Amino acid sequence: MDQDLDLMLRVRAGDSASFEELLRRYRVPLVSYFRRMLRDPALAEDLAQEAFLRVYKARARYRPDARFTTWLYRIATNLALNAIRDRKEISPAGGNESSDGEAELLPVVDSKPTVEQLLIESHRVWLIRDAIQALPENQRIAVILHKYQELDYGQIAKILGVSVSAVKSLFFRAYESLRVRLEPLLKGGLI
């Protein structure tokens, strides 16, 4: 039996230690998912907490039809989409907020990089994040879930409520958009 599934079944039976274990396993990946979706570290923390609160409140109704991560990311995706919609209602122009965590994506190397290398890498990361952020919602969600959260096509299909072939189509369109948008970087040698 899947270990996460077993933990969630124990949570459903009232085992708080199992819930704490799920929280320990998935809090950081969930916060990371929200940060990539929303580019707001404080909101990412709040939404991760809300996602786990919803998991806990729904524990008695939990049915092991799918993997626990699929269920968790479905809840998280709904929260992220609601937050995006709420932001659009508040600020239709939609800002380009800078994430405080830019440096966390820089690779760790044995030798200390130069300031120029750090600036180029930071700029490259910003351009890639900006390109992903510009994708339509479902394409952005699919890319983030697959590339950053490492979920497979089947899980993403269940989270988005679409077929696997629809997910493949989302990826095709997303990667084509990213290729076109990031092509100048490839020619300039920044990627």
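Predicted, not measured: the structure shown is a model, and the values here were computed from it. Residue numbers count along the first chain shown, from 1. Heads up, when I say rigid core I mean the largest set of C-alphas that superpose within 1.5 Å between the two forms. First, how it differs from the form predicted together with the partner chain.
V180 is among the residues whose C-alpha shifts by 2 Å or more between the two forms once the rigid core is aligned.
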Second form
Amino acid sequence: MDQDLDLMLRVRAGDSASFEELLRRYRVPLVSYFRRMLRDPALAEDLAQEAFLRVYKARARYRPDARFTTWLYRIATNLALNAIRDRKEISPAGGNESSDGEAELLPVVDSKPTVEQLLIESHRVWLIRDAIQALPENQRIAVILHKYQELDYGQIAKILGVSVSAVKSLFFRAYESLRVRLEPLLKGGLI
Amino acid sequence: MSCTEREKLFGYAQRLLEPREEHEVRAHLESCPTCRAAAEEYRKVDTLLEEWTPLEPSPSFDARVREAVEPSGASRSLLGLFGFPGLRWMAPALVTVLVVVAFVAVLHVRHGRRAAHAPAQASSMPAAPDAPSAPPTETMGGEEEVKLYQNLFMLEDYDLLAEFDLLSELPKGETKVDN
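Which structure goes with the form predicted together with the partner chain, now that we have seen the form predicted on its own?
Let us now look at the entire complex, which starts with that chain.
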């Protein structure tokens, strides 16, 4: 049996040490996931905390019918999407996606890095982050979940509620956009 | 190159193709430098994305998660036992123990307070030359003691006690002691 799934079943049975172990295993991946999905690091941590809280609260209802990571990232993805949509409601001018969730290839916010941001991450990483965060929601989720969180297409399909071939198509379109956006790095200008 | 073909090229670069398709694309790439360059570019994008390494949470993150989780489980039910199924049977027993402990504690405090008062009262009264002063507890009559029990504030505030999380299973207002 999947080790995480086993840990979650122990949490369900009342073993708080197993929850600690899940926290230890997924603190970095979850925080990274939210920080890749959103631009605000403080909000990303708040949402990662909320995701752990939801896992804990839902322990009694947990059913091991899917891999633990599928369940965990479904919770996380819903939280991230709600946060993104809430922000758009607050500032509709900041949004650049059409009603079907597809975005134009425009940065979500001003794409110039601040001095602080550049101190934290290199200019190259900043460009990569900017390119990924400018992707439409579903493409962004597919790329981040597959490339960084190491979920397979089947898991991503379950999380997004689409077919596996639709995920492959999302992934392809995302890479097409990234190829254009990251051209300066790919051509060796900044590499 | 058409979009469908590019998608196949992408599938090749990502190793997503079936063996037969993969063989076909590989054969095509040997004779087509444009497609070879495109496939290479997808691989470069993949490598480039890896530069964005995992991000560590702030030092207070774990503590914040524990704080958020505790009220809904371990500490909400005081002993951390009742958040989980199978241990709920212990709640009534614990409630009984707590009530008894509270009752004994109140008795103890009242008794101690009276013991402290009695010598003061005795010293303010003129002492009878031949009667030695008795200990304060012995001076209290049976009737007086019953009144004391009836006035215990803990029992008067039974409803308040019943509002406590652990005592919430007790029936409300049924055993209130009248003065």
